[in-house]
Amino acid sequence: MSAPLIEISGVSRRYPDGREALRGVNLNVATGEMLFLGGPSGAGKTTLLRLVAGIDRPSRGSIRLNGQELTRLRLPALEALRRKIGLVFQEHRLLFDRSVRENAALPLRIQGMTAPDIERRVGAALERVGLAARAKDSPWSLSGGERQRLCIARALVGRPALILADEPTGNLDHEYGESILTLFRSFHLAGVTLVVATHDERLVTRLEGRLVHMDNGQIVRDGARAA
């Protein structure tokens, strides 16, 4: 097994209002693995899919990412490794004044990226999500599956070695969620690391990684396999 990307200890996290989200999470994600976090709503995933991705910090315990811990970056170091992550949360965070394909190549202007290199990129990841037809589009205009479509395609149109993903196939019909499936599918192949919260038994059963179950901000069953 390689050496941990993700090591998470002893992770809690309580809102202002008292609620504890996370209590005492323990789990390491290998480089390269494919991993899904399961449980019902309200379990904790898409928290503990925050506190990796450096949005929101823990109440205690440790998270390191490639040997850096989380909790100790200043704001700009977090926002500089953050860059380095594929994200696709439910929440879409778009830019409705800009085009589609001006949001999908924002990671890439981040980056410095040459124009005629992020033209071929983003025109790719908007052709595998099926969103090609609609670059000069306003966000404004999509769907919420085509917007789930478009935040996909803005994750993985860097090449991250690191994909966070929030229910990626919620609001996708079955045709364009195969897509997403055959996609994730390769990048893992290509070596990316992938961390999946999903309610979809589809993803886990396709994909075969690994099952973290989780339910009242614990992880209840850990290293079962996707049949």
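Basically, rigid core = biggest C-alpha set you can superpose within 1.5 Å across the two forms. Residue numbers count along the first chain shown, from 1. Quick caveat: nothing in here was measured; it's all calculated off a predicted structure. Compared with the form predicted together with the partner chain:
- When the rigid core is held fixed, the Cα atom of Thr31 travels less than 2 angstroms between these two forms.
- With a cut-off of 2 Å and the rigid core superposed, Asp137 has a Cα displacement that reaches or exceeds the cut-off between these two forms.
- The Cα position of Leu73 differs by less than 2 Å between these two forms after fitting on the rigid core.
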Given for the second form:
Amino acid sequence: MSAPLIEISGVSRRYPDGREALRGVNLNVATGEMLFLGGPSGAGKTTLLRLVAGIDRPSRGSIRLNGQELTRLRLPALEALRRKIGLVFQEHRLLFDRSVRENAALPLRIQGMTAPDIERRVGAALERVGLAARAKDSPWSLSGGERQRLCIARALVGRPALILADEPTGNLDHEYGESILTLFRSFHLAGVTLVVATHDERLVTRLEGRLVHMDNGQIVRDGARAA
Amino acid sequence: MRGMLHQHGHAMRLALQRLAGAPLAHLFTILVIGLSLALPALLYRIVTDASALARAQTGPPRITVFLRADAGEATQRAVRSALDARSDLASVRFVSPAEALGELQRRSGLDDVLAGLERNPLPPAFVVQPRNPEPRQLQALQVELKRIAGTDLVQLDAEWARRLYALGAFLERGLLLLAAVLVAGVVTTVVNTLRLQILSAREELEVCKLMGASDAFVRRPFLYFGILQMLFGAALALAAAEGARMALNAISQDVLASYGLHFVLQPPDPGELAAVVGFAVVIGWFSAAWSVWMFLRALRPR
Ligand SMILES: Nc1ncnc2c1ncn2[C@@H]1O[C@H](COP(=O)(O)OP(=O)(O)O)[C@@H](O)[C@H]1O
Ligand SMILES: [Mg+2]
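Beyond the form predicted on its own, can we have the form predicted together with the partner chain?
What follows is the entire complex, opening with the chain shown before.
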């Protein structure tokens, strides 16, 4: 078996207010794997994703991404690494004073891509999530589900090998949530490694992929399906 | 390389969009910047041109070194070579007693009285021109010249020129102080508008940082914004100062001309223009960099 893409060992995260969001987490994610992080709200899913993305640093333990120890990297190096990851944030974090197109283009602008390349890539990404017709609109005019899709378009526009998605189905009703998971499944089939946090494990039970259940800052089940 | 150019182009576009986004508010800021810079620019012009005029009216300061009345040729030669040896004198001119008497006769109109004298009472003298017109330097020089053997009285000419010089130095210092206060006001204004800009773009900055944008990337549009704002302010300042200059020149022609004084404020030279523009760019850049840095520092994970 090849070395895992993500190696998390003995990771704890204590916030400045003293709260321990993660306590001794061990987790390996193989390249090309589709992994769902389940567990109730407050279990530590978001915290774990932020650590893997290098947005936050663990208080203890080690996180290796592609064999590279994140805790030893300085901020600029962490940021350079993050530019190669597709991120879907729990709170969307869309820019409402920009068009749908500009929102999707943001990662490419950050990478310093030229205008024609951006145009092409953004067009393809919006097409993929079914928002091509809304390119010029404001995110204000999008429904909840469409906003989630825009977040996903923004995450995949840079063609990352790793996508970290935090509650990408949000509070959507079941049907809409499933259509988004179908999208993730297509990324999985294309070889992208996916880590998807969700508090709604029923959504993922019918999908292939690994389910890791967290509670109270720890992994309590790995691989087993929710009832 | 093309990507880099593209990023700068994008940052510039964002900055222009910000300026155009709230034109009235930014126009007001630019007005404040412009007028705050116009005042010192205009005063600088007035002080430099007025001192130039004063210097032209009074001529350079001179020191007259009188020799003892009985000083012979040998003493004269000794004093002359002592003066010639000094590097702080621009020129040394000998005035013989006869020459001095002739001058006195011409100036005073006491021809008859002076012609009646059986002996020329005036001593031989040297008139020297110091290189440094600064009053304290002149005084020190005066003391040193007195120490040369054979000299008697060393007299500093044109006391009022020295006073004028002191007044000019005082005005220059006051101007510097005023400029410092106004510039501090400009920096405060620019930093404050930038802070507001950053606050209104807070979400954008945070999202960009989350997605791995470098500090340089998120700073760039604000640098352009700060520099553009200052450049517009500087352009306004130059235009206002130029308008005021022409108005003052019109007035001075009416008022001063009747006193036989010809005083015209000169337009700024290229060096001064470059200084104003350079100053604007530096202040705009610095204010923006500082504001963004303060914001980013607060974003760092703890
Ligand atoms: N920035 C923070 N400061 C303090 N406590 C936090 C912070 N972020 C999260 N927490 C706490 O850490 C725990 C885990 O939170 P989180 O990782 O968001 O869980 P989840 O995403 O599974 O809902 C919660 O108890 C939460 O209140
Ligand atoms: Mg969460």
